[in-house]
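Let's start with one chain on its own, the form predicted on its own, as structure tokens.
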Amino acid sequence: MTATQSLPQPAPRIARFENLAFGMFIHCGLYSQLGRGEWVQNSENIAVEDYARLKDTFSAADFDARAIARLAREAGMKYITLTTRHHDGFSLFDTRGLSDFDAPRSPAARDLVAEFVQGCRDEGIVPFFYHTTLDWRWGSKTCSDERFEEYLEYLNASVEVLCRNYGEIGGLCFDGNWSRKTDWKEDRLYATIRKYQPEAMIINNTGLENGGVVGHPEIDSTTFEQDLPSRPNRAGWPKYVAGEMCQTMNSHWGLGGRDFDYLSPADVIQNLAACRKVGANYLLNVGPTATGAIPEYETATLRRVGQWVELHGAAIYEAKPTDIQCQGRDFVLQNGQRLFYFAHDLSRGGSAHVATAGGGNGPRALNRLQIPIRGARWLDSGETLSWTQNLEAGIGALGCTGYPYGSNLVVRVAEMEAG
């Protein structure tokens, strides 16, 4: 390998974020009081005027930070991001003279971002701030050049308001670039987040259809939009950039009170071991209802994943990829002298009459495993497994057992002891 394709090293503040793992992104705002989905003043074409009325009812009488933020621990998240101001231009912050279109200044009459801020504090969470850089309500995807620099000002001046006023926040997270082509003066609204956040990532979502893409030099991840991340070959990047899939819990981001297309507890399972895989960052969303509270079915989804990651906890923050190759959708992940084995489409153990089939248990084959292992144990159970190895070929296989009866982890891990 030349000096040019040598491998970055994560900044702490990189590796820091890759180690929280999963996080949960939640879209609260005006919308939330329709519940035809976050992008509803631009789908059904609402006049700005018509739209801003909506500021008039919105009571967020059930927004409870500490409550959510409780659920996310209970989750088995580590961080939170919010939508402190999404496209439609209204803030849950006090925007501090910027504008009247905000939180504060409506019957919620409160600063939505500095509870989030605090009740993720006292819940042990990392807070992130989402923030639009498209803005429905300035116009600024057709504006006139002008007008647009205008925004520009306006925008960093509001980006500069959630850095100064927050205490230390884990990023910031934009969205919105890929509405206009254009300079967005990226130099300068980065700058303004170093100088008051040094150790905060900037994460700039590039759409549904660029996934992966880096971008400008002060990046700190790239994006995957409801699509499952790819394992990036970072020889000879200039610096580490970290990865993140942000995801639905059904069709759309803001509540979809008609939505009834909803991931499980087995698809949220199985989407957290896949961006595991390649390193990245699973973001997981909810929409709020109207009066901000978490709705039933994605609190009692989030509880159940929860308990798997309690099972799993080891295998999920500080594991790292590894190169190891395993047959179908399993694979190995690394953290010092402990590897652990994702197994798939294990079956389920019973009587014919109730248990259906499932995948095939037994032995699983592994290639390019050049570390000697000393044993092998479900982390679920503490069973210990089989474990035959040719260290010289690089060869290895995992005698996996299935699941007693009365039990399904979708992905069930075992931990490799090396030595």
Given for the second form:
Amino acid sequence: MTATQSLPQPAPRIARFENLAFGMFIHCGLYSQLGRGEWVQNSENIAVEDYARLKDTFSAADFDARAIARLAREAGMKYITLTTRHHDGFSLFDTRGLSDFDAPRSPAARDLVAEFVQGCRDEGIVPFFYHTTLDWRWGSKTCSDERFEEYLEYLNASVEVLCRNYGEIGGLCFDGNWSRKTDWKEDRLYATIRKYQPEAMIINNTGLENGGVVGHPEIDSTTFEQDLPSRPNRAGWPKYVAGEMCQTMNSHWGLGGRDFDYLSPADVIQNLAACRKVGANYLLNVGPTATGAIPEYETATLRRVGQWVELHGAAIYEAKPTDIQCQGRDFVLQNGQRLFYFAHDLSRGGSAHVATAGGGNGPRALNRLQIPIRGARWLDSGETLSWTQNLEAGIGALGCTGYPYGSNLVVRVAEMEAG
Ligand code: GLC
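Given the form predicted on its own above, produce the structure of the same protein in the form predicted in complex with ligand GLC.
Starting with the chain above, the whole complex follows.
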């Protein structure tokens, strides 16, 4: 057996997940009304009873699931992960008697998860459920072991409600096991999911400090929170596990009314490329307003990014990492006979009176290039590109041209036909 043969292959659900490539994360909850991040209850030491009063003003009046799913589609995103319940313990779904701390029992009087799933279906987006395991109402960080058992019952029952009432979902993403070193009884929780949602991805955030760590055998993807992923060496892994990076668009997951530290479309494009370089998905967060609308800046940024993704879709969703080596941040993905060269830092053309040249153009070297190339062109313009290759030596070069005046794609992708 060669080293390649011994690499695990992805199960169909994991392969499908990787092809979704780009997703929207939504942190929506009672905290959205305060606009000081989703950890506000904890960071401002707000008593559970005081915080709970936010339920009385939770209207979700502008939560339009169809519009959110449409925005995701326009951004080139293929899935959305919604906080069905976050650390504050408030559920956006009908807990069916498990608790009265849920959206149907607030002034909103709606099951927002049901609306979310429907909105996604209507727009061809795959719905994923985020569910916390750390629950401040249960003090699950500090509560006695006896109460913890009871909490785990409640957690399991809540997840069962999510698995049984909303049709087929893309996956469940847990978050909070990092808060307490204990036996979270993952076997049981994941068995509940597999029973009702056999094709769902199971993900459990390993936290800021532990990006890429492989957990329980049922887990289908590693997580990279706020951190660019690296390419895993899967040799010897008992199963193929995907990778996903989640990232805030400013510095909070829930609405940050006074947070001005935003990613730009260029940042998002570069991060999406960096994730795909290593075969990971990119889950980009938005924090809706007090009433559940996606804020203007996020909306505009996502639409702008969507225009880039539309030009480069052929290289984003199904193309996989290769071992071809490139200069700088450049890299090559492959989908069958199509290779995609991701070029960074290209020069910009135009009169010296108006344009700053920036970056470079000309030949960019490729190493470990074992596939014969027949032609190359920019995906965005169709302009053909020159290339050279020495197949025996496994080297080549792609004649990258810079951006003509009037464009700057940040990352530009060339398709190289193999064969
Ligand atoms: C962290 C935070 C949380 C956020 C999550 C997103 O674990 O506790 O607020 O939901 O990351 O992945």
